[in-house]
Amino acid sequence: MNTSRFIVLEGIDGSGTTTQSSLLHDRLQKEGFTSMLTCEPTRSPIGDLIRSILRTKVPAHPETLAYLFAADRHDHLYNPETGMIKALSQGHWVVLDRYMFSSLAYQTVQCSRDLVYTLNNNFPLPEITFFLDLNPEISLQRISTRDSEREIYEHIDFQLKVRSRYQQVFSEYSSRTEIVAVDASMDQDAVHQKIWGIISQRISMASP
């Protein structure tokens, strides 16, 4: 499986993963590449259920949520019509806002580490993951300005734990996939230019 065009953006809530994913996708298309922009949870029925749980509209045990994320991710990858694997096999770029690393960072706060790692162990790794690192106090200041509903993870104690777990997870995976930490406290254009600089260099190196 060729994952050389598989890019993931990760970070705590409010770090800008959604904004930067969209900017990268738009830049790739502007440069003439076919790009698939997507996110997790997905917009599928499973993803919609996850969002309802995160917004406290549907009660669920934390381990149930871990299983749902894994199921949503599996379909996201392998769905024969809309899956990321199909897009990658067709030579498209795939820009993904959150992936298995989110599960390893978020769900291990409330669930067994062994369970969460087992559920996500066999998913293919991206070529590169950008970790948008941000102080949780700044992230929550950003979240407070949003019009959207607050989610169960969006409080300081939880985000501090998630940031620490992200750092641990990326330390564990650094020998298996490329991890690039980006200071997400910079303005969004500076963050985008940092990300695009790395991706454009890869494109140049791959060009004949």
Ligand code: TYD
Second form
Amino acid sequence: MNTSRFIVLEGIDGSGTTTQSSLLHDRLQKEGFTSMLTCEPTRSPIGDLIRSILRTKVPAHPETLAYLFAADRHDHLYNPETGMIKALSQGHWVVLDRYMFSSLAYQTVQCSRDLVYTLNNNFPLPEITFFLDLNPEISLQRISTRDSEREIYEHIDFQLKVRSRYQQVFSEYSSRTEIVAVDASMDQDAVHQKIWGIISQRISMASP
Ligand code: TYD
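Having seen the form predicted on its own, can you show the form predicted in complex with the named molecule?
Then the entire complex follows, led off by the chain already shown.
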């Protein structure tokens, strides 16, 4: 399985993963590469169900949610028509807004570590993950100006726990996959330049 063009962006709510994924995808395309821009939870029926639970429209046990995130991820990878593995095997870049590290950081707040790690143990690791690190007080302030529906995790106590879990998860994974922490308090363009600087360097090293 060739995962050398598989890029993930992670961070607490409001850290800018969606904006930065989109900027990176646009930049890759501008440079002439084929890129798939995608996110988790996905836009599939499983992802829609997850979003309904996050917006408290549908009740669910936290462990059910952990299973659903893992099922959504499995389909996202292996769906024979729309899956990321297919795109990677065709030589496309895949820019993914949240992946298994989100489950390891968020679901372990309310579920056992064993369950969440077991559910996410067999997913392929990305080539590189950018951790957009930000103080939750700033990120929640950013979210409060958005015009979107509130979700269950968007409060300070939860986000503080998620941030420290991310730091723990990335220290565990840093020997197995590349993790780059980026100061997400910088402005949008500065964060993008930092990410693009690293990706463009890899591209030039890989080309003959
Ligand atoms: P988010 O990226 O904010 O999606 P949207 O813009 O569609 O609301 O993700 C929704 C929430 O889901 C966010 O709080 C992070 C959380 N999440 C998990 O708890 N576990 C996961 O595995 C993933 C992918 C996301």
